[in-house]
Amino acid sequence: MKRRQLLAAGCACCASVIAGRAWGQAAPDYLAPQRFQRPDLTTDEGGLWAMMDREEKALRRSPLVLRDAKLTTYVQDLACRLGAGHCPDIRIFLVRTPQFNASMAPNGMLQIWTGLLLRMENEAQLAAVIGHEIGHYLQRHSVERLRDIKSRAAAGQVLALFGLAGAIGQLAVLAGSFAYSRDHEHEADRIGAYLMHRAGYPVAESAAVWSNLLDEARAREGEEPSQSSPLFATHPVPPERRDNLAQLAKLMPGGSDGKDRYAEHTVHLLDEWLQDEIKRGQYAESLVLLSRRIAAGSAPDLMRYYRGEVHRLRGMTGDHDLAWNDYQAAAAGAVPPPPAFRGIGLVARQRGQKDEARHAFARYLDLAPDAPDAALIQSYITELSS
């Protein structure tokens, strides 16, 4: 029987193998193959490895790669716990791009974009994503996709799925033609679930990742997720995927989500990532994300400030009142972000509340005297004082 057939059957037969024994307590051999040897350059797989090697060299020099040694080491260690014997071949690159994406090349290069990191609520959710990508890697799915592509021009475009410039600029165009098949995605989900369970994480968090993304995609009024997101257009239908992962979680209970560890390693970058998120201009999706983070108690003052920014920038009916409320809540928080006072000032100035605007602007400059917009804010104070 082929490896894929065995893996597909694994979930169905798990309950009957040994009474009370959940699938995943013992790793099937084909889930943990030996480390891959570099293929001969004359083969199609060898050619793909060579392309990925060139891409990796370019990626190392890219200004978009996050140069945060502590966070990179943390994610690398997580990937090693999941990949076990394949750890020496996995190389992590954190890329400053606000979209949700991760991809692992056949040579072991694993890109994770900061838009994805922003959406992870704990270490277990990141483990779910990395485990899924390692699943693709272990089963050589990218090589199978290459063999499915016949023309040389199309084969060259496979690189764009992994490459920075190509993936960012052409994701929507390329996804439909070069995405992994639905079978591949389900297979990677099952492997990822096993790997995170083996590493001590609750598999239920893998379902939470897709549930959260589904909520964001649905926020685009009048559009189904498969229409509004290249990610959902190329993956199994989100409710189906979420429900399948939830079923796997029942078979593999237990684990710790590592929420505090994840927060410790990412909190210093949240402001930067949130700035990038706002610049995407996908306000409905950002509001869902920010509201979820506030409800979870994740840096709530900072999240309230940015939710206020989204409302102010969107400017729909009632948005300025919502922005005002969020700015005020952020400014009254335990760790008030200085720009929250600028937000209060901007809304008050627009409303004609001169004294309140002037006071808020002054407070902002007291807290952030070297802010890049300090001169502009000072000009507002002068204007409001006249």
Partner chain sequence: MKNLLILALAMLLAACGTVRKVESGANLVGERMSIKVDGNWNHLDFPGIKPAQIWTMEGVTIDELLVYSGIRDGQIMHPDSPASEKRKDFVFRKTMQTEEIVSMLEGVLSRDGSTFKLRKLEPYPFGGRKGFRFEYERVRKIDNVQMRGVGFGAIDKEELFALVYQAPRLTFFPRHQSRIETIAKAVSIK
Contents of the next structure:
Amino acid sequence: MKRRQLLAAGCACCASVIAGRAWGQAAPDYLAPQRFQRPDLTTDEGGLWAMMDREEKALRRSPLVLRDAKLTTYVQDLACRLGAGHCPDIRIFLVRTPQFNASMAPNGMLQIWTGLLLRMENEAQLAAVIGHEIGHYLQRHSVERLRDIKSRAAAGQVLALFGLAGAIGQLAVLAGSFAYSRDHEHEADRIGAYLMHRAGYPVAESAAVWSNLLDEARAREGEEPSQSSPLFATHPVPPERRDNLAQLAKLMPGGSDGKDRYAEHTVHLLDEWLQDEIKRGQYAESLVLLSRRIAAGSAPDLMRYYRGEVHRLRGMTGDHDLAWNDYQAAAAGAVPPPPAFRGIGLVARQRGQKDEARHAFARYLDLAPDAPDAALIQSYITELSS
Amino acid sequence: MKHHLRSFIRIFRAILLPALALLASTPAYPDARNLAPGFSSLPKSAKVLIMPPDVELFSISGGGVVEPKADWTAAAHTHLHAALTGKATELALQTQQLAEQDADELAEISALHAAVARSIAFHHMGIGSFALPTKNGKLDWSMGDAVKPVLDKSAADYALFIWLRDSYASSERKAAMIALALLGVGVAGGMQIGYASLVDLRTGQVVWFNRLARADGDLREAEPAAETVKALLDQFPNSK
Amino acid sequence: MKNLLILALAMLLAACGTVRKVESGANLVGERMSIKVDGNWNHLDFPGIKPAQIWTMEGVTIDELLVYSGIRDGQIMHPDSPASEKRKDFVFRKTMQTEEIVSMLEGVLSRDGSTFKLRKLEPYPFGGRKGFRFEYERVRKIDNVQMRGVGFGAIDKEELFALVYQAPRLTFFPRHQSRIETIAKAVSIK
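Having seen the form predicted on its own, could you now give me the structure of the form predicted in complex with the partner chain?
After this comes the whole thing, all chains and molecules, with the earlier chain placed first.
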């Protein structure tokens, strides 16, 4: 019955003005339920599991799933340390998609998108996200959600009045509303915080996840965060979540963030993730992300090169100068990414600095003779030499 | 964290988009429409590999919420298997099932087949204005040597792909449909959509294709399930 | 009742798109680009495709030839596409360099969550102009089909002209690639 008490406490907490009070002054506690048995096929929960089993089969076969054993094992181990007794039921899938997203299905399938992995600064932040998802899983929020949708839809027959258009609308409504309620999010945040604390991570890093995300959303020109991202439209507003998590961090001090371990397991994939990131064309968001990384000194040469790319592609007034500076800094770094020299060449060529362009292009081809654009760059060198 | 939003978008894509493509079809068409040019029958005792059928059953509640039903889906798989075995016996064909592990390895080919099948359903079996002029009204799609790994793995002559989505309205939903119909408003109820596709593993040619798009049929019980399979395998080539 | 629904749906679909035959020989696309094809093609006229035309040999879910003719400075790429919701608009600028045009097309082709990997980018005389040719790989997000693609383009009088063809890497891309290369060679811009 402890779970029910926690649920009650959770709701009291959401209603109270000062978040975090419900935990009291003592260290918070959470007793996870026993491992789940596969629900009966005839129940709604059984239906949800079976559907997710088929989703999982499709995902297992998808070329979009990262086949990187090193990283997958690492994340799986992390989930196991957080999920305690539920470890055998948790299956990790890292999906190559440049958006910030993670979700855990009632059958134990835990998906994490590479856009989220790119934004994690250390192991503790990833633990915060996974702990949060495990929180939803342990409290079986998705089943509650399905039942809630069913009861509300039964009352909302009016949508069905429009024939199939109505049915499509209904599905869209359903899709939109399938995000968890604020109460569920708060509860998952609290459980996640407890789980990460118990596994030895600083809870403050969970607040940092939201704080960083908020910075990116605010950077997007001309839009309020709630409009710019579906994430913020359906989730409790991040400032509130960030502040609640910061409160929890005070109650559960200590821990180490595992920054080096996280970097060690992701460094070989950063380049691909950054390529995917800038293809989104969300330049303002990317600039916030990259600038934060440069300031923190994590893979700074690579981050500088990509910030240069963002500036060059955005091409607003002054962007070429900013790109130039970043390319130069990246090229002068300890581990210069070869395309930084291409970047210098492209800007120099547009500025009419022929010699500089030619030298930079030549350096690029020296370092990366098999680059996909080698033939085009070679043609520039020829053109600049004439 | 959008959680299961994607899953539901997937359902939307998995059910409604193909439904749009499949529903937009003329009810009657000549036999030749189901068969590739120059193909009329299977050799006796031809070996047919049955790819794992992709079947999912849903209920539609009074409010129109679509919900996956695991028990119905499990029953449908059983009935489908029995009916296919019956059909194979009748035609004196040898059938074999593809193991799930092999299906994992052949995932790219299955994904490709699904894309081809959607184009056939849309352009060939759909309404006339979507027909591709270059295909001249013929069932003329070939996966070529892309299917060779299936041949190597199974030593079968043909592969049969089946995709079915079936939904049923609850009794409250049916009542609402009737009430609204009296007011002159049509409401989506249950429907059965799907396709079956037979591919020659030596040439990659889709030699036979059929689609279902109808408001009746039932896969939950053995008897009507047999009827559904019969409808799905309508015009299936004979053996000789 | 249900038949009525089906009929209504069919009419709805019929109203929003058609397939037309592209005749063998020279075809003018837009005001200035002429594409000479050997044999017929199918032109899919669906909403959400502009400013490109989409041609196909095998069907909308299999292969597509995107034809961009006379894209003007400031024009938004595929503004009505469902994939553009909540996503960044990609806009053509007449000052774009080759790399920037290819990046823009990369963005357009990965906007639906698909991956895009550039395999080759080289100079190419397109429509008699100094242009470019590129090859890529793509995993289509919606159905996990692994595609290959090839594209050609050039800017003329501040307008973009380009062809992009993509199809599954198994069977279909190899089947039609030489046809596409021939078409690209014969494009003329007047």
